[in-house]
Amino acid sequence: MSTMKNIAILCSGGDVSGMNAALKRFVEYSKRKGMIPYFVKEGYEGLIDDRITEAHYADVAGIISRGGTIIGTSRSKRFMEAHYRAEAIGNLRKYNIGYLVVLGGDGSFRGMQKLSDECDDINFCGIPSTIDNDIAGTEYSLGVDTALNVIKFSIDSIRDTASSFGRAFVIETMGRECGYLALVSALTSGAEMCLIPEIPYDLKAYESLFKKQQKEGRHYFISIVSESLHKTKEITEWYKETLGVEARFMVLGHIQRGGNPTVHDRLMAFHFVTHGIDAMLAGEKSSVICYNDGGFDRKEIADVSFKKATIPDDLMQLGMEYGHLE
């Protein structure tokens, strides 16, 4: 267990609307518990170049309703190595920091086993922060809701648009090689089509189900593609050439990451920084805090960044019904 009082945080890979919310419940809990709390800014960049600044009061007070990351975010290719890295450790016990607190995703995790296994006088803690939700062992990741919630406000308003013009809306999400943020957002704006690259798609049967809905008085489609198939314009086309319907397609991109952070978000936020402190003052050297049936745990590194994560079950089965409706 670390002897040295101070403790500190920092935000690793892509940014997620809630890291905001995080830091705020950072320094007010790191003060209750009479601990001095540090940010780093631009992530293990930042500890490598020692941008490392006691925190305040002042530092957080408005920013919980502010997507994205104040103390700023990173991916630090100079990391991989050693002396960098021996670096980035001096830096911590130059301000007395005997806690490091990291918000990002299984990369960054990897990263933060490799500080703890270089050193042994400072504990650490990741808390998953990824939209994506495609980190094993844990149902939740920080900053899934806020994007989920932000693709619906997307996919709605371009519902009114495709019925107006009678159009197929071909729609591309993020999520890397996972489909759950697709196929959440598919299942609950109502989309016709979801494809995943965990689910196997039939376009035949598709086009069999679609022609006969067409038959029946269906002018518009909607469909919502994963981004890591890389088929949003071939299906735009299949919709212009096999049922003869104008298609567009569209990439919403980053602004999935940004946006209000959703009351959900903002809670889970203050619940994984609050399990986070606790397990790292309770002598845990290095855990990541995870979301599962309803609770939270601490898991080993290695259950988290080395693992497949993978969608429950109960959304793949109704995932599985798409283009087999009939």
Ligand code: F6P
Contents of the next structure:
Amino acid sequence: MSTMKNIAILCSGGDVSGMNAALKRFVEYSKRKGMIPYFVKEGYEGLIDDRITEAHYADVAGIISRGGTIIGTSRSKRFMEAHYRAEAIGNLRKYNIGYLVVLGGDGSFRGMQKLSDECDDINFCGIPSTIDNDIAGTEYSLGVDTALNVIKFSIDSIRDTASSFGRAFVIETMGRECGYLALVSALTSGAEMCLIPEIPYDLKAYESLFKKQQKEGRHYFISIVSESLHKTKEITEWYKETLGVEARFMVLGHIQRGGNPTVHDRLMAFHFVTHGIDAMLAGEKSSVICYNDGGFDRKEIADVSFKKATIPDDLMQLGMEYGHLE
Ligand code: F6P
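And the form predicted together with the named molecule, for comparison with the form predicted on its own?
And the full complex, kicking off with our chain again.
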């Protein structure tokens, strides 16, 4: 276990709503544990360039309701190079930092693992933070609930116009290669179509189903399509040509990453950070805090960052009902 007393935190990769709640808990819990907390600005970039400052209560006052991260984030290419990581380690040592919390996704954790392998006097802990919910080993990543609620709000609004005009709307959601956001959003918004990379789809089956529904009086459609499929415009044209309905597409984009964090994300941020700091103080050299079956546990980075995340079976079952005649 590290003999150093100071502790730092950084955000890496895409920001999520809930990061500020995590920063607040970090400062308050570190101080409670008798440590001096530090912020690293703009992720690994700031770690390389020594943008490290002591964190105070005043820094985190009033931030809990804000999306994004007050300390900034980055996707650092330089961090892939060993000599920059050596500078990062040097900077941590300069401030007598023996513990580092990393809020990020699996790419950020792979970087963290490298850093951990290259020094034996600093403990590291990862907190899964990505709207994509694509980290293997944890059912939940910080920011997912807020993103889902932003998407829900957007689809509910779009439905008003879709139903008023009798149009089809094709809505593209983020998530990289993972269809979790799209699937949960489609189910909870009552969408008629859901296309995600994990489930093969058949447009012919959708055509038969939708034509039958049109005969029965359906006059508008909502479709949710994962960004990784790159099919948004194609599906919009399909609606016009195959079903003869007016169609529009909406790429929700970065609106999904921001906004007032939900109660769930604020609370999860508190729990994740508490468990993360406890893990490092207990001597864990390099771990990720995961949430499964209603509880938190610590996992090796290898069990989190080098495996493919899957969508839970019960959601997949529901997802597979899309596009099939009843
Ligand atoms: O990983 C989070 C995420 O928002 C993905 O859903 C999306 O594909 C990507 O980041 C967008 O990245 P950027 O903000 O760099 O454009």
